[in-house]
Amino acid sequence: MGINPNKKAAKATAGLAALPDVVLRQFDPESTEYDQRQLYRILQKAVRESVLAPGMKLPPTRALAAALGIARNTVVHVYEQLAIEGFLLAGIGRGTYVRDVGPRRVRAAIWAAGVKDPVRKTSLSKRGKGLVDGAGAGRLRWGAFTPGVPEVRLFPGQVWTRLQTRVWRNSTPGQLSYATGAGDPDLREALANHLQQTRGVACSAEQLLITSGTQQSLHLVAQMLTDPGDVVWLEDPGYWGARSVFSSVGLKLVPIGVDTEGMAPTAQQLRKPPRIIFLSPSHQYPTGAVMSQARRRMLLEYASKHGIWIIEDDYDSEFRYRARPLPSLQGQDAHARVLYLGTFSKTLFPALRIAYMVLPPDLVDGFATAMNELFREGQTIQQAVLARFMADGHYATHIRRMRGVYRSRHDALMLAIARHFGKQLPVLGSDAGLHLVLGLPNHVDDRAVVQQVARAGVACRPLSMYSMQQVDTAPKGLLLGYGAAREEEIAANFSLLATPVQGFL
């Protein structure tokens, strides 16, 4: 006599009436987490909470297997695992219940709702909740028009493959250890040689720091030469991520405007000296000017009168179009109140997290101890395998081959830009780096024609995000990366963004 189908579902699903609804709701069989993970997470969850009480006898593997429709054997593991930490109490016969695993602060209905425990207030602290209202890092890190993101699909990996295998058949345990000093030295002497030809930098090796980072770097500027309470000029607009990290720790900051040569002091701002200043004179960021000579000498010459560090960040200018590399601010400093800013995250690829200060001499070994003590610095394999990249000149192959492929990428978002509106909206920082800004008139608001943008599928950020001014006042325009999309791709995308642009018009 047959199984009657009925009986045999009836039978596979047994038990389950004790499972609350809301667990089984929470289980996803579209998610990409795991099957076994992601059951384990919910029903860990719904112990602690009190979701499944103390006692609760569980359905049998097979039942909740099929009603989740996942393998029996996921089922099995989550249960065993969950015994082994306590949760469960399993017994072969005897079914398996849920323990007692101590004091609930969430109940039941709160949790099935999605409702924070009101119980337990997380609370940032001031400078927390400054950081996060005010962040400016955005979650989509690739595609049209996404700004400040390199073409990773064109590194030469196995290059990179051949030369990190070699320097791992040869490593030290030195090297596998917490890094000490200021970094690699032979990844110390490749920068500074390609730093001294390239882009006119006054050093030797002995100046160089190796970071994991602009942002680092940047830390290390704040913890080391200014107080809470110091100020420091920046750009305006200018880049959030420094913004971030000086008002992270108690300095005030103090917006200073920017025209077509760059950074621009009023007499009165000239009047109270800053601790720092903050800018990007051969590609400011993100409107693309470039500081005129005059405005350099004049910068230099106040610092030095006023004992002013300032901080130049050389973030992408390897990459120009219409004319060489301009050499650095730190290069005609004769004072040695510049410190100078690079990281490989635009020439290479983001992911590396490597970085560089270029310090004057009597500064560098208290930001080493520094950077030890505060972040315990690793990446000694990745520093070593860099500097062998660059000794080989495979860095500086790939810095010229990049260089033809954006200009490639922005003669074509050019051209875009023209096929659209002509000339009735400015074109700013368009000789120069990964991306341009297209002027908007003051009147639009160009955070919601982000929006509406993004609504179209295509990324880019609202120039108004970058100023410390009020949005009403703020310069509009927006910001279009075009590192991260291939030329064939840039008219398609550009279409998609144009539309809902000229209906703000």
Ligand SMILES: Cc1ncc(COP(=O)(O)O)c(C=O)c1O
The other form holds:
Amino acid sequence: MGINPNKKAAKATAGLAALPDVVLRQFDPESTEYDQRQLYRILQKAVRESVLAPGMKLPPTRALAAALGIARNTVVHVYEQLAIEGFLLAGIGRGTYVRDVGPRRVRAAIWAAGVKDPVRKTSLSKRGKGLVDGAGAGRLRWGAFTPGVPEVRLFPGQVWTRLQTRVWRNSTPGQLSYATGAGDPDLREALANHLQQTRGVACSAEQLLITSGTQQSLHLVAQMLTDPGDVVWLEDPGYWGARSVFSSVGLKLVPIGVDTEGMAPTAQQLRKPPRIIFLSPSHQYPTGAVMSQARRRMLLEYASKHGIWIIEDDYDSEFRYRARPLPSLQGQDAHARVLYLGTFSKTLFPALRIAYMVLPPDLVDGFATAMNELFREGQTIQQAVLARFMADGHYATHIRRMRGVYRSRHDALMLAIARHFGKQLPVLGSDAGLHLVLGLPNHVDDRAVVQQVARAGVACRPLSMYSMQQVDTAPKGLLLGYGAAREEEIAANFSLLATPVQGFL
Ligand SMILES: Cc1ncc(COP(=O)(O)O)c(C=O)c1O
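Can I get the form predicted in complex with the named molecule as well, since the one above is the form predicted alone?
Expanding to the full complex; the earlier chain stays at the top.
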């Protein structure tokens, strides 16, 4: 590496008009990082972030080396490496140019497909490393066909702003100070009414606890009802968010297969009762299976017999397009073994970060105390606005309106699938929610398909990513979200997706 005493002086005299000063200034001659590594990192980032514009000619290697006070060969190697990786275009004797690494949406879709930033993991705990390695959240949170995202552009922001002004005008010191842990009393009341009427949840307002998202609800459940080493059953394929939370607190994850009736434990699995069972019976995530009555009864009896807690994630059942939604599992539970989890992320918008739990009465005080101890309840003003929004009927109106919007988008997507694939590929879970699964034959590498689709500028996610099985045995398919794509965009985006998919069949 060797520090050249003339480096700084040489840098100052450089005539490198082509290279923005901001890039040059990032190079630190005193750094302990190898010159080559440092220059590679700076240039690659500058190209990725379009600080160096596509088509721009880079300085000759000799000039850049002199300016930075480093060996010319170092610059040559960095240019070569970046050319191999597709960031630069180098032609002998013709100079080196910045390549167009694609329209923003293409890059964004590649992020969404799960390509991760290199994270420095050296100083992380085992738990931290496990969390980073197993991370499931996509980078793209918007656009066709990002799963799990609602149509946020139709949220009635004006109504919200008006209610918010009113709430602020009448706000009390109690609302702005540290809260008590269970949530805004009016919101709990409004939610209890809503859940009783629309989801058959058996509850009073006192059983409701407001959180800032399902992830936080799951954290509380794990902290309060389990100890490290306890066993949790998870649907497979299933929600990666629950997997992340439960493994981060040291639980032993046992994947349980899913069939058309929902979670389907084998006789052998039933012989070893877990501490908790996490499931999404109304619209299994991500396959869309609706749990049958027989399976519901079996699991409720099993939970009661063995003192198991069932965590029911009812994340999107407000949006059903054919039959009426089935009532919640919680409403059928005679033994208070079910904790019901819901969220406003799908019905309103995810950045609101407000969700809720309906708890068996004897758990409420302990959970509220833990909420205060671990997280400190927040969003109290937003909670009060939401309570008004519900009490004045805006919530029900918005859900009704969005159900119509999503149904049209769903139909447009089904039509596009039929046009391109006929009955060649199965479609799963298309009766409800904001996504469906386009099944792929088991020999197809759905992660590779998603990468190809991303290069065409469309985001979707591989079904195998939701499974804890080895990739070759996991079910294959594409999760296609239609919440964040306008009806008129769906056919065109699906055509972009269909071409690479055909290539894999
Ligand atoms: C199965 C499932 N449950 C719950 C959620 C909602 O999580 P949150 O309330 O943290 O936004 C999601 C979001 O994608 C989900 O896919």
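Not measured: the values here are computed from a predicted model. Numbering follows the first chain given and starts at 1. Throughout, rigid core stands for the largest set of C-alpha atoms superposing within 1.5 Å between the two forms.
S.K.: At a 2 Å cut-off on C-alpha positions, does V471 qualify as shifted between these two forms after fitting the rigid core?
M.R.: Comparing forms between these two forms, the V471 CA shifts below 2 Å.
S.K.: Would R447 count as moving between these two forms, using a Cα shift of 2 angstroms or more after superposing the core as the test?
M.R.: Superposed on the core, R447 moves its C-alpha less than 2 Å between these two forms.
S.K.: When the two forms are laid on each other by their rigid core, does P54 show a Cα shift of 2 Å or more between these two forms?
M.R.: Yes, its C-alpha moves 2 Å or more.
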